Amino acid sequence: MRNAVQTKEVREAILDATDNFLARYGYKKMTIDDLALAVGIGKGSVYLHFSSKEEIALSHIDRIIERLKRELTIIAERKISPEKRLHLMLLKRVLFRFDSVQHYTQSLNDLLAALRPKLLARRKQYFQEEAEILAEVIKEGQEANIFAAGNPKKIAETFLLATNSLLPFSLTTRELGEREEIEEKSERVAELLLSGLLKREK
């Protein structure tokens, strides 16, 4: 059991170091030697956890999204109205990403340009997984006669598309603006989307 814990701790430490190196130097300048030195392990030990620098960088992004999905699930399970939950979830998906990379000087697209095909494939999967979490809340709201009818997954995907412009993909967090500005824009988009989803009285 201790071995499993140590393995997880080393893996997390490598990903923490990856975050620091990506922020300071970018993907191209980051090396396995740098990561090993930062974590205090041999270069060979890094390869016990990851097969390549590419896998490390992509696993770092995966970790951000796994943490986000946990946050979204916590909100989805709260004992508040479906409308309020969706509102909070839309804000969370934007601000969590912003906060996770706010110390980066490059956009994620520029930072990981060498990994673009694999990053795009992963991003598509991320959005599908996020959509599934939102869709459950939308379905619940429809069953409670709060939200208008429609395919919950398709509605969720539309909500994600509408908020994607606020995510730090092609722009750095500095180019996107101050956090308060991003939060205010996210609020407006969320309110607009939810107003279209609410069931109208005939």
The other form holds:
Protein chains: 2
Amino acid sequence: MRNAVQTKEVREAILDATDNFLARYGYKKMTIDDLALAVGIGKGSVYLHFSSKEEIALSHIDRIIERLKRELTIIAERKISPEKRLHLMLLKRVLFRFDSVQHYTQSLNDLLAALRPKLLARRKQYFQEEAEILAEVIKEGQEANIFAAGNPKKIAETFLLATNSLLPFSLTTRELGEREEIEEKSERVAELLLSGLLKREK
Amino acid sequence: MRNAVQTKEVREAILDATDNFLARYGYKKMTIDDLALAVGIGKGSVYLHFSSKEEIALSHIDRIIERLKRELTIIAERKISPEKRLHLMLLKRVLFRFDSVQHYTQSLNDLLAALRPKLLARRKQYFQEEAEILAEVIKEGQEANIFAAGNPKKIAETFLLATNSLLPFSLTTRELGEREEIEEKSERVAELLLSGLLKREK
DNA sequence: TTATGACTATAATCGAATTTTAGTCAAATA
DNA sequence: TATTTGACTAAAATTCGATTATAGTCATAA
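Switching conditions: you have the form predicted alone, so give me the form predicted in complex with the DNA.
Starting with the chain above, the whole complex follows.
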């Protein structure tokens, strides 16, 4: 059906416009009228794709997270050692989020404040999904007898927890400073964690 | 001089009252009049000890952090292996902060919002001071040939960074849930980090 | 010499009037 | 008939002038 494609394109266009307005003016100042105008459809038509302004913003965030998961998956499937892949994935995760936040500096507090309760619920979900991707690689490493034994999912969660503080989503954001600084810090945390995971015997 | 003691006592009494009001009503609703009344001194006298309401709140936070540093130092000086001490210190740090936040649930957002710029500046300071305490223990462990080589201060910073996300000072606060859950997560992160620090050869 | 509380300038709060905007739905369009 | 629309509404946000609350001061009292 041509219509389904058309529909998906409009939906994407709305999210593209959302991305633009959020980065430029923030969540509060973004209006449904603006979005409709930018996409070139009637206001009512926006509600054919989304049930509320909130749902638009959440879908927009979902789309960003989906992109991250896709990038992590690509690394997870590379033909290099599990150790190296885990390392790259941790760095990717931290830097991806850092860059996202850079992009939304003006609007982020605004957005987080408005969607806080919903976001908290989703974060758990995101976290689990990311852990799942890491866990696969950890399992492989264990099967190859490179990594120490243990529940792969739990280990993956621990890795994510330990790198979470490097993600600029909190009070610490500005404290973290430059991208290079983050890069270096991530590197150190990742190495220490990986070193802990590697099997003891030389 | 008896007066100096007296002065210090009044200062402490003001901070005690501050602790009480912050936990009960939050920063905004706490007034200087309230504090003076609670301590039993005139309003003007409060300004003999502190130059502003903001300085009172910051001093109050300093006092909390001082307590944490004291507790960390006590562990650092215990007569057990550096490994064990580091482990205990990491747990102490996470749980101490968790408990503080529990105490101030109502008022914390309020306080953080009001003092954010000043707090960011101090956090770096706190962070460095805590790292210094850990670094001592790490150095000992290296001298005892238990820990792998490396700049002790840098390693300490890495440890703190990796446990930072467990500290309930950010969006993740509620996500973290129960104290037991935090305890278990801290345990896992600490173990993995320590395992990474231990020397490779069995 | 130290402590005070009445005083002030500023900031916060209130509430009524006005404007903006999310979401709806009857009508227009394809 | 199946989609799309934009005028419409109810609710929320904003404005602004008036009122109240409060941080910080300082002349006076202890």
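Numbering follows the first chain given and starts at 1. Quick caveat, the model's predicted, so the values are computed rather than measured. We call the rigid core the largest set of C-alpha positions that still match within 1.5 Å between the two forms.
With a cut-off of 2 Å and the rigid core superposed, Glu129 has a Cα displacement that falls short of the cut-off between the two forms.
With a cut-off of 2 Å and the rigid core superposed, Glu83 has a Cα displacement that falls short of the cut-off between the two forms.
Leu119: CA moves less than 2 Å between the two forms after rigid-core fitting.
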